[in-house]
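Next comes just one chain, in C-alpha cells: the form predicted alone.
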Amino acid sequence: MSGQKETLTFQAEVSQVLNLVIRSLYSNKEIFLRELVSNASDAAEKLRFEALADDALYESDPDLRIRLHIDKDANTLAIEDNGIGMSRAEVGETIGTIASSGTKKFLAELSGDQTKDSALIGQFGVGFYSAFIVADKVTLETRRAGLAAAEGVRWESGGEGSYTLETIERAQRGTMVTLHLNEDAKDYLESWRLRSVVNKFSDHIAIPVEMLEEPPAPPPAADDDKKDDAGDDADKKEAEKPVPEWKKVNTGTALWMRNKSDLKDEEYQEFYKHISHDFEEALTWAHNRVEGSHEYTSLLYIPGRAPFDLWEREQKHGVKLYVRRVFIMDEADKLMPRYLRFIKGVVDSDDLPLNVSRELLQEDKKIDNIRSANTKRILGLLEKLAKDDNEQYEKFWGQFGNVLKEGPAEDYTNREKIGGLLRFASTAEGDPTHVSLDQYIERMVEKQEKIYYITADNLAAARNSPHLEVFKKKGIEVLLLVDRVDEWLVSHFMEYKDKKLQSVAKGELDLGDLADKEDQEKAEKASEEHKHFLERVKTALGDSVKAVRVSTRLTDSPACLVVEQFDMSQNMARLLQQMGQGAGGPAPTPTMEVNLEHPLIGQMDQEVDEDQFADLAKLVFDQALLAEGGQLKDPATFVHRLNRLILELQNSKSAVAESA
C-alpha cells in the first residue's frame, strides 16, 4: 500500500517557531524526551476513551503502553506508542501547521533574549517540535486506530522548512518518532540517561514508560560444570543468552490518587508541565480528595503566566475530567467557569457515568456540583495567596486580573469573594496601583459611605480628570478603573460589603454626609443668580447637552461633563465605538456643569456678542470632553474656533494699548 508521497513545505510561522526552538531551549535540550512522552500519553489516553463506545478498537493490543526503542548502530532513539494514533489528514493538520490564532502575537511578543524566548516558547506549547533540538532528522510513523489494517503514513523532515508525506504499511496502530541524533546528543543512547529523565519528568504517567532490560547474567558455573564437554555447539549457547526484556521505568499512577504526604513540590510542578505543556513553574496548586454523596479527586493549577489565547472566544478551559482514572475529554469547560478558564488540572470522578459526554455534562448535577466546589477552592487558594504572600498574588494579578474581573457578572454567588481579590489604581497618597476593596474601606474617611470611582481610557486620563477635584480637596480616596472590562465589571458590581460603588461622573454629586452645607447653599444661591447665563450656555451648545448646570464638583477646571446616574458612560460609548458596536445604540447625551468661580467662564459671562459668547461655549464643552479622554467630532473647527479667539483676545488688549 506504500505511495502517494509528496514533499510539502511548512507554513511559514512552523519555520519560524523550529528555528527558535532549535535556538531557545537548546540549553535545556531534555524537554524533548518529556515532550514527546507526553504527546504519547496523551494520544493513549484518547484511544482509552474512544475505545468505551468501540472496543474493537483496541484490536488485539489491550495493554496501552510507551516504549523507548535505542538503536546505537544507526544513531536513533524511538518514541513509540500504541495509542489513537493519527491519519494522514491528521498528520498534514497537526504536524505542517500551527493553528492557532495567537501565533502572529507568539512571534511579535519575541524579544531576541533566549532567556525570555524560551519561556514563551513554551508558553506556546510547541512539544513536537522540540525534537529538532536534539535531532538532524525526525521520522514519524503513524496508524489511526479504527482505520483499514495497514493503513498507514509517514511523516519525514530534517527541520530545514519542507517535509515529506506519504502513505506506508504499518500493522500497528500508534504512533513511532524516531529521531536521528545529531553528534551532540549521542548520550540520549545512553538507557541510564534516558531513565534518569524519564524520572525527572515523566514518573507521573499513568502509562507505563518500558525500555529494554538486559536480565542478570547466569552465576559462574561450578566446577564440575566446567568438566563439561567444551565441545558445546554454538547454537546451544545462543540459547542459553540472556534475552531482553521491556520493563517499565516510571511509577505509572496517576500522581492525583497519591498521598499529598507522599508528594514533593517538584513532582507536583512536573505534573504540572505534563498536563499544561507550560514550560514554566505554576504559581500554587490545590489538591483535594472529596469524599460523602459526591466522590471525587481533583488537582487544580495556577499558572505562573498567561497563555497566549488567554482572550480568544473559543479558548477551551485546562481541566481534564477522568472517570475512576480513564480519561474522558480534555478541556472539559463545564468544569470550571470562564473566568477562572487559566486554571489548569484534573478532576477524576469515582461516580461519574464512565460514557459521559458534553450534552450529559451540561445537565448533570453532580458536574454542578465539582463546578462549585472546584471553584470555591481555587478562590480560597486565590485568597489564602494574596493574605500570606502579596508578591506572589501581585504577579498572579498581572497576568490573571482582567480575566478575574469578569467574574461579579458570571457568578452571582461567588460575587463578594471575587470583590475581596480584585485590585486597582487609586489617588491615594504615593499613587498605589494594586489597592483591594477592603484597604479602600479601611481608608474611607468619617462619614464616607460609597466606594467611587472613576473610568477612563488610560490612568493618566483618570488621574488628571477634572471630575476629582473637589475629592480632591475633601481628601476622599477614588478609585481609577482604566481597563477595557471595568466598564463592564462595574455594571454588574455595585455593592461591596454593604458599600455603594459610585461613579464620580455620573449624577449629581451627592457626597451625602460629606457635603458642605455652606457649599451646596452656595451652588443654589448661584444657579438662581445666574439662570440667565446658563440658559444662554444651553442655547449655544443646543442638542450637543442635556442641560447646563452650576458645579459642585469643580474647583480649578472651567467645565466637565457628566451623564445621568443610570446612563452608559461616557467611557464605555467610547469603547463601544472602538469596538465597531456604535450603532448598538446613541451615546447618552452629557450634562455640562461650569465652575462659576473660573475666570474663563466669569470672562463668558461679561460676554455681550452672541457670536463671541456660542465660541467661547463649544470652546469649553470641547476642552470639557478633551479632558476626559473624548475625541472631538470635529477637531478642525475647534482648532479654527480657537485662533480666532486668541487672536481677538490679542486685537483686543492692542486697541485698549493704543487707547491708553
Given for the second form:
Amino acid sequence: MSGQKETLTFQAEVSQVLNLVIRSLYSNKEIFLRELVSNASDAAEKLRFEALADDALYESDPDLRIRLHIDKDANTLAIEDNGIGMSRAEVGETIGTIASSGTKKFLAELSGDQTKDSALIGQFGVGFYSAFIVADKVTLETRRAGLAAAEGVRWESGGEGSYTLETIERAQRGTMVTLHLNEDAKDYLESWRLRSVVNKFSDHIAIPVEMLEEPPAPPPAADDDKKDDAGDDADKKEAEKPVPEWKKVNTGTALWMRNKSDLKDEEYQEFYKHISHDFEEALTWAHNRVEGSHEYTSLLYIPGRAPFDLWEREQKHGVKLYVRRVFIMDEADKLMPRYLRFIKGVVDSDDLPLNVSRELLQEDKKIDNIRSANTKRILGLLEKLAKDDNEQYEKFWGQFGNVLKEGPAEDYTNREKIGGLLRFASTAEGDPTHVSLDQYIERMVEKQEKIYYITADNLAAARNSPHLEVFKKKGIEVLLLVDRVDEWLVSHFMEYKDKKLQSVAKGELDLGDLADKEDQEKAEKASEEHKHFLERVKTALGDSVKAVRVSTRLTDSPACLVVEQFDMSQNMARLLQQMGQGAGGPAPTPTMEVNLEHPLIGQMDQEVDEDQFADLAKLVFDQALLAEGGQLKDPATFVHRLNRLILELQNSKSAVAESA
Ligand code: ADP
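What would you give as the form predicted in complex with adenosine-5'-diphosphate, now that the form predicted alone is on the page?
The next block holds the full complex; its first chain is the one shown before.
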C-alpha cells in the first residue's frame, strides 16, 4: 500500500477525546507545547535507548535535540525531533486510534455534561491531540529510525472525523509536527512568546530545545576586509546578512540531577506534568540522592488525583528507570510495590548496566534495595503530610486510600507504618469519616483492649447494624469499614500497636474486661431457662443456622446473625458473590443470636401453634439478615409471610373489638 494516500476516519473514542480536549483546554492553550515537546523528548529517549543495542540507529546524527520552527508567512509552527520516529503502522496504531482499553471504558462513562467531563480530562494525558487546541490542521511527518528514506509517513488531519495517511520520502529520521495555527493562536509565531512557553513548561527537558536566533548584525566591515571582486552589490548584501543559528532555549539538564536548593516548586510541578502526563499538580514529592555502596537519584511524586485506570487489571506503574541519565524503561514496576503504583517519578541509577532488562530487574539486589528505600520514603512523606497538613492528607486519602489498603497484605515489613496511615469512618460523636487507628486507640475506654470494627456494604448499613447495640450502650467506638477492599484489609491486618482488630459480627461477643459480669451471668442463666425455646427456633430454621443462642450484643433488635471468629464474614461472602466468584466457597452458615428482652421474642416464646412459630422464627431470621445489609434468598416468601401475619393481627384485633 506504499505511497498510496488513504483517508481514514478516527475511532469514535478519538473524536470524543478531541472534542473534550478542545473544549476544556481552550483557556489553557499553551499546554499543547508541553505535550508535543514531551512526546518529542520521549521519542529521543527511546532512540537513545534502542541505539545502545544498535549504534547504527543514530545514522549520522547522534546529537539529539528538538527544534521549533516558526514560519510567519505560512502561519505555521513546527515541532521537530530527531528521535525514534514512527513507521506507517505505528502512526496508524497510535495517532488516530486509542489502544488502551481503559481509555475506552473511561470515555464510555463520560456523562455528556461539559463541566463534569472537563474536570475529568486531567485524568488522562491529553497528549498529541492537544495540537488541535491551536491548529486548524495538523501535519505529522515521520520516519522510524532504521527504515529507508522512502518509508517516511505523512499524517494529516483537520481534527474533524478523518485523517489521511500516505508514504513519503523523508531524508531524516524522527518526527516533525506542523501546526497550521488558528486565528486565536497567532501569537505563538512570535519567538519571544514561544520562548517564554518553553521556559515555563519544558525547561527541564533533558535534551536541548532549539529555536533559530538571528545573531546581532556584525559591525560595519572595515575597508580592507572587503571582498576583492566587489562590484556586485546584491551579492555583497547577501553575504553580509547574518545567518540565523539554532540556539538552545532551555536549561537542558535532567531536573532530577540538579540541586534541590536550586529548584523552585514550579519547576518540580512542571517536571511532574511532563513525566506523568497529568494535567493537575502533584500533591507533594521527595527528591533524594543516595550515595554509598550503590548510588542513585530518585524523584518521586504523589499525584493530586487518581488516574482513571487506577483499578484496571494491568495497572500501570508510574516510575521511570534511567541509568546514568539514559532512559531505560517506563512503568518500572519493580521500583515500587504494587500498593504504591500511583506514585510517579524517576529513578536514575549510577550502577545498573545500561542493557538491564525487565527480567534482570527481577533478580537484581540493587533494585530490591531501591524499592524498599522508595517505599520508606513515600510512607515517610505521607506520614509527614498527615501530621503537617491534614487537609491535604484527606485529599490524598480520598484519591488513593483504597489502594493503600492493599498495603498490609503485600508489605509485611511496613504493615505498622501503613496502619498508621489508614483512615476509617467510625461511630464516634459527630460521625467522623477519617479516623486514624491512633486516634481510635487514644479514645479507647478504660479496660478496652481491642480495636472493634464492623464491615458492611455501605455506611448506613454499618451505622445501624444491630451488632453495634451493646457498643453504643457501653460508649465504645466502632470503626465502620464499608469499602470493598476493607474485607481484604482486615483479613491481613489483624493487629496494630499490639491491639487486636476484632469484628463485632464474629464469634461469641468477647468484650474481655469490658463485659458486665452481671449481664454475662444473666445470659447464661437465661440460656439454661430458655433452652427449649432456643431448640424450637433452631428446629424451625433448620440448616439456615448453625446454632441459636442468647445474645449479649443486642439492646433494641430482636436478633442478629454472627459468624465464627475465623469464618469469612457475611459481608465478604456477599462481595464475592457480587463479583461472581463462587471460588470463595459458599457463605458460612451463621449463628442466630436472640434478644430475650425483646417483646417480639417474648411473644414468640408464647406461641403454641408450631406452624405459626416457624413463620415467626423465619421472619426474625430474615429481618436479622436484612438489618445487616444482607439479601434474602427468597424475598417473595418473606413478603407473603409478613402479609399473612399482618392480616392475622388485624383479624384478631377486629375479633377482639367485636366481642367487646
Ligand atoms: P501519550 O504520549 O500519552 O502516550 P500521545 O497522544 O501524546 O499520548 O501520543 C501517543 C503515542 O504516539 C505516543 O505514545 C508515541 O508512541 C507516539 N508519538 C507521539 N509523538 C511522537 C513523536 N514525536 N515521536 C515518536 N512517537 C510519537
